[in-house]
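Heads up, the chain below is alone and in the form predicted alone; it's given as structure tokens.
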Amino acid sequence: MHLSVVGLGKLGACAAACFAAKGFDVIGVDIDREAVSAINKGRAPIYEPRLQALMEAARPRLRASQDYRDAIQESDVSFLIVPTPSMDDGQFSSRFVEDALGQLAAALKESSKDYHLLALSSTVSPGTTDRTLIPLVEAVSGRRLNTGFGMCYNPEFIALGTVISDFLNPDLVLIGESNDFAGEQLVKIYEGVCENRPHVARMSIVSAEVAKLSINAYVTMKISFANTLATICEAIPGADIDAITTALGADRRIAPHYLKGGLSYGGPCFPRDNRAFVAFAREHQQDAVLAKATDAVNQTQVAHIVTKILGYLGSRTDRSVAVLGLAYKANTPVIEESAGVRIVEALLKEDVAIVAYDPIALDSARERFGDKIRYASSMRECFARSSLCVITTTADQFRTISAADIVHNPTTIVDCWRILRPALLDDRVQYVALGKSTVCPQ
């Protein structure tokens, strides 16, 4: 099969590499020229650790171009991968989605192939694919599902930072197929794509849309419980938050998988899909009180961290704190619904002067801040400027900081996950993790 990418952002450029880079033939299609030009040049157009390596790998099987009508030509399955941004009542905006349906559909009615199948990869609020994009397709295209092309609802679970090793690796392909021979088309793609076997979920297309969101929904949910119960280990001495949520993880009906307490979740997944998750619901009249919760305790993390960075910052005559992250997670430039980003916004209303430094976000924290804060070349600079630093992403970078970091006398460091090894600091360092109890000054 050839295959098809339509849209070239943080996750489809990512797909379209893993499949050109497994031996498919694949064209991406956007309306970006300057993300197809990249790809047409070997270059990759956004940044995600180990895409560039595999676009040299796969550039002989990969091209890209700007006419919807090159996918259907040229490819026997379009995945489509474009932006579903989140409305104001948290469901999602299926416009892009549909305009590139659009597209794909007039180029499928001009075409004298029997059939395509369309494999729509964006998060999408359920029911949204029966009600509105098949109805679409069919009337754009004068084809009937199932007959003159296939859908599928193939959602995936990836994160930025670790786009390329959840792809190849995933626990799961879900696949809502408007029949089987739609589905078991995308269950032969990924048997050539996947380097391990994960579990192949196969369903209606609605039933796809609804775990989708549930999966993200639960995931937030344990995020939430293991903060709220950092929270309550800080409060009783001797209290280990590390401790507990291992022994918790070790039984098999939970699971150690994103159960470690520290900052909110962020970025452009976890926050709109349990707000999504919530909007679905209400649609149906159901109440998905547990969502809200998860939510609800997700904004509050961070006024926790702010509350305990000002009682350290105290009446120091020096009003500054360093900040250690500003990506909403390692290894990635995304600052959006970024934990880092709040909390340096809330301390900015305290009056307090900011000195951030992130290995990869300071372009984006630029775009967001300007002027307003400082903006330092390294480490080491952050902590020349302050004496109160805080850590907010697991970047390998900042777990390296030891004695020989530390510049002021004395200097307090708030790890938000515990990723320092305090053996390795000195008694300059008032080393305060969050999750264990510390006494912090009021």
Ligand SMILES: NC(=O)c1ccc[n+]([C@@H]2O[C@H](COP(=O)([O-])OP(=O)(O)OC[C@H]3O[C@@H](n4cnc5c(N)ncnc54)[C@H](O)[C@@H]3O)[C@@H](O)[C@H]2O)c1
Contents of the next structure:
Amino acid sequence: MHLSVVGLGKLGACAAACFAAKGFDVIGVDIDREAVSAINKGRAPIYEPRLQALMEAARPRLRASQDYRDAIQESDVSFLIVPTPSMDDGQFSSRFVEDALGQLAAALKESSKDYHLLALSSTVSPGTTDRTLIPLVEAVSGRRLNTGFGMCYNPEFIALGTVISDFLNPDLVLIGESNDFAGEQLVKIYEGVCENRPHVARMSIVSAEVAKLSINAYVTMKISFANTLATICEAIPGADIDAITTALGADRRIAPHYLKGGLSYGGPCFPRDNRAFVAFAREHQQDAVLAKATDAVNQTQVAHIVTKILGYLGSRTDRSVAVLGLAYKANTPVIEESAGVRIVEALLKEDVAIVAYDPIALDSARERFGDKIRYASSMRECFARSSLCVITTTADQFRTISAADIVHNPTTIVDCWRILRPALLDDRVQYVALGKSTVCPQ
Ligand SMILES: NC(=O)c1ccc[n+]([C@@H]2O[C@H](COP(=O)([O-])OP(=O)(O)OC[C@H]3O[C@@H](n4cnc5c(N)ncnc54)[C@H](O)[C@@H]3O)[C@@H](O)[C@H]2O)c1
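Taking the form predicted alone as the starting point, write out the structure of the form predicted in complex with the ligand.
Following is the full complex, with the preceding chain placed first.
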């Protein structure tokens, strides 16, 4: 089977490389000339761990084009992975999906092929495919669903920083299908791609659209629950968030993932998927109170850590804070809705001077903050420039912090994910672990 991937961004480039690395002939299509050219030169168009190596291995089977006709002519199945930006009401805009599908449908109209499968991976508001996308393809292509073309909704559950391993080893392959034949085609593809044996869930297209949003709404609810628990633990001497969540996670009804207790969730998916779930419920006259509370906790979590930092800053003459970690998580340059960025923004409002460091997100941070903050080229520079450091991601580099990095005496370290080994520090350091009680000097 020959595949095409339309939209070669953070998810699409990885999907195309994974398909090609697993032996499929893949043609990528994007409106962005640079992304197309990068792929044709064997270069990853975006940063993602393992992507460059995978692209090199997959190169003979992966090429890219700006012409949608190539996707129709040279493949049997087209995966659409284009952006679906959030609108003011929280719903997803499908305008890019409609653009891309309209072009594919026009190419389909001209094609002499009998059948082509369209698989949508972009996150959409439930109902979009049946209500808008299928009628669009039928109108433009002049073909009928399930005879001239098939349609599937096939979202991916990946996290930036681990896209490749998540894609190749999913817990779940979710397939919303226009008919059995369409779904069966995707099952065959995933049998050739997955390195594990994931659960395959097949259902109607609208059910899959609801399932996708519900999974992320549920996961964010878990995160906000764990974060609430972490904050409560800080007020109870002797209470240890990690001991508690490990116990919770051992219960099969709960499971351990996304139950760490730390900073707010961010990035390009979780916050907006949660809000989209609220909007989707509202559209059906339901009040998604759990999802709303999840979002409210997520906002509060940043306010909580900022209050804590200001407490430690107290009446110090040095009104500077070093923020280690600006990406929304480790191993990605993406800073969208990241806790680190939101902490910096809140501290700037309090006239706190910021020096920031991130192993790979500094360029993104520069675009966002310009000269409002200082950028350090190493962790050590952060410790030299400030005696109060906040660690906001679990980047491996941060885990190595030891007494050798400390410059000022005293130095306060606020470790939001409890990744440091206190035994490696010395008595110059006041170590503050989020989720554990520490007496804050007034
Ligand atoms: N990135 C994630 O972590 C993630 C996870 C799950 C789902 N998703 C969903 O996947 C979709 C894509 O996300 P992303 O992060 O890869 O986006 P992205 O912005 O990184 O990449 C999108 C790509 O699509 C291209 N594009 C835009 N319009 C196009 C068109 N008409 N034809 C061809 N190409 C077009 C852009 O040039 C860009 O290269 C979104 O709906 C997102 O919600 C993303």
